[in-house]
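Taking the form predicted on its own, here's one chain by itself in C-alpha cells.
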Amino acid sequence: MHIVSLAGGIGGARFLRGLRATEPDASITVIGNTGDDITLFGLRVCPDLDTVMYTLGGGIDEEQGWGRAKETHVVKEELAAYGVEPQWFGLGDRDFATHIVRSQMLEAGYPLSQITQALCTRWQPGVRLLPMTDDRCETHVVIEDERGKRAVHFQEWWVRLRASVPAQSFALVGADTAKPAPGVLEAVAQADVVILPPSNPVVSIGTILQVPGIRDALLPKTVVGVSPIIGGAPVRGMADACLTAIGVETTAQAVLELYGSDLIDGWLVAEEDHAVALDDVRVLAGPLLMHDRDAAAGIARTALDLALELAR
C-alpha cells in the first residue's frame, strides 16, 4: 500500500508514528511543510522537517514535542553571553548539529530534498520524507504594532511574539516560483490514498498546498483528513490565531470548507462536532485526542480505513 501524508510539526509527527505503527508495511512518503525555515545564526533551520524526522526517529523531546531528547543549551548560552541575536528562538547543543549539517550541504550546492534524505540516513524514520520544495519558501505575517504595518517572519509571529499581535494577513514568500520537490508529485500519483493529519490548516497544510501544482495533483486522489480543531478549539498550537487572520471560524466546520469538497473526500471529527456536514464529503465523528501512542495509533487507523473505503 502507498500512502502520502502532508504534515506540518508536532501533531503530524506524532499522528504519522501512529500511522506507520497501525501500517508498519505501507511504503509512507511525508510531504513536510518548509515555510516556517529561517536562517539563524548563519544556519538553515527547518523545524517541521525536523520535528517529523526526530519523533518518528526516536529523538525528540516528547514533553515538548519539538527538539532532541536529553538537550542542552551551552551554546544558546554562550551566544547570548556575546549579545547575539535573535535570542527569542533557543536551539538546542543536539540540534546545532543537525543544522550545521544542512547548511554546510546547502553551501556544496545539494538541494534540500537530498539533503533531508540523508539526514534521514542516521534517524530511519521509516517513512520517505520529502520537503514539499526545494526552493527557497518562507512565511511571512503582516502585523501592525507600535513600530506600524510591516512583515516579520513566522517564526518571530510564533515563538517570539506568540501570536499575541494579530495576523492581518499570510504571505508563503517565493511560492510563486516554487516547485514541488523531486519525487513529491511522483508519490502522489502512486498513492493508493492521502491523509491530512491535524496539522495547521493554514501554516502547515495549506503552506504546502500552496506550491504549484501540489493541491491539483490531489484532487483526483482518495483524501481523509483529520480535524486539527476540537469543540471550536485548537487541539494544540495556535491555529485559532491563524483562521481569525484570514477570515475563517476556527471550528471543524469551517476548515473542512477551507479544505473543500473537491479536495477532502473524508473528515474525521470529534465527537462533539458530529454534526458537522457537507456535500459529497463522508464525515466521521470519534476520539481525537493523541493523548498516547495508541490512541494516535487507533486515530490513524480510523483514518485509513475511511480513506481505503472511499477508494474502493
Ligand SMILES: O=c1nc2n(C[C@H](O)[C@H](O)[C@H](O)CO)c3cc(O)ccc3cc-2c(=O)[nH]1
Given for the second form:
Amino acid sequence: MHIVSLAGGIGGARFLRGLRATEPDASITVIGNTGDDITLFGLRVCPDLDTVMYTLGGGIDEEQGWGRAKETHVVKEELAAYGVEPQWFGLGDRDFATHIVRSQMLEAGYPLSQITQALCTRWQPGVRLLPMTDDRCETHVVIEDERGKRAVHFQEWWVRLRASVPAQSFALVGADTAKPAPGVLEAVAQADVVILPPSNPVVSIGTILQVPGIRDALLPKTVVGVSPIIGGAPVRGMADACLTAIGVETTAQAVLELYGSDLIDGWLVAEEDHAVALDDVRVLAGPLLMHDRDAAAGIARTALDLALELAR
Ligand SMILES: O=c1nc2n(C[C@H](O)[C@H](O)[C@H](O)CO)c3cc(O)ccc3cc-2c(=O)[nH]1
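Output the structure of the form predicted in complex with the ligand; the preceding block shows the form predicted on its own.
In what comes next, the whole complex appears, and the chain from above leads the way.
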C-alpha cells in the first residue's frame, strides 16, 4: 500500500509516527511544508522537514516538539555574545550541524529534495520525506505595529511575536513560479490514499496546496483529513490566529469548507464536533487528542481505515 501524507511540523510529525506504527508495511511518502524555511547566520533552516525527520528518526526533543533531544546551546550563546541577531530563534548545537550540512550541499548545487534524502540516510525516518518544492518559497506575514504596515518572515511572527500582532494576510513568496519537488507528483499519482494530518490548515497544509500542481494532483485521489480544530480551538499551536487572518472561523466545519469537498472525501473530527457536515464528504467522529504514541497511532488507524473504505 502506498500512502501520501502532507505535513507541517509537530502535529504532522506525531501523526506520521502513529501512521507508521499502525501500518508498518506501507510505503509512506511525506510531502513536507517548506514555507517556514528561513536563512539565519548564513544557514538554511527547514523547521518542518527537520521536525518530521527528527521525530520519526528518534532524535526529537519530545517535550518541546521541535529541535534535538539532549541539546546544548553554546553556539547560540557565543553568537549572542557577539551581538549577532536574531537572538529570538533558538538553534541548538546539534541542530546547527544539520543546517551546516544542508547549507554546504545547497552551496554545492544540490537540490533540497536530494539533501533531505541525504540527511534522512542518517535518521532513517521510515518514510520517504520530500520537500513540497526545491524552489525557494517562504511564507511572509503582513502585520501592522508601531513601525507601520510591513511584511515579516513567518518565523518572526510565529516565534518572536508569538502571533500576538494580528496577521493581515499571508504571502507565500515564490509560490507563483515554484514547482513541486521531483517525486511529489509521481508519489501522489501512485498513492492508494492521501491523508492530511492535523497540521496547520493555513501555513502548513494550505502552503503545500499553494504550490502549483499539488492540489490539482490530489483532487482525483481519496483524501482523508484529520481536523486540527477540536470544539472551536486548535489542537495545538496558533492555528486560530492564522484562520482569523484569512477570515475563516476556528471550527472543524470551517476548516473542512476551506479545504473543500472537491479535495476532501473523508473528515475525521472530535466527538464534540460530530454535527459537522458537508455534501460529498463522509464525516467521522472519534477521539482526536494525540496524548501519546498509542493515541496518535489510533487516530492514524481510524483515518487510514476511513480512507481505505472510501477508496474501495
Ligand atoms: O517557538 C519556537 N519554535 C521554534 N521552532 C519551531 C518552529 O518555529 C515552528 O513551530 C514551525 O516552523 C511551525 O511549524 C524551531 C524549529 C526548528 O526546526 C529549529 C529551531 C526552532 C526554534 C524555535 C524557537 O526558538 N521557538
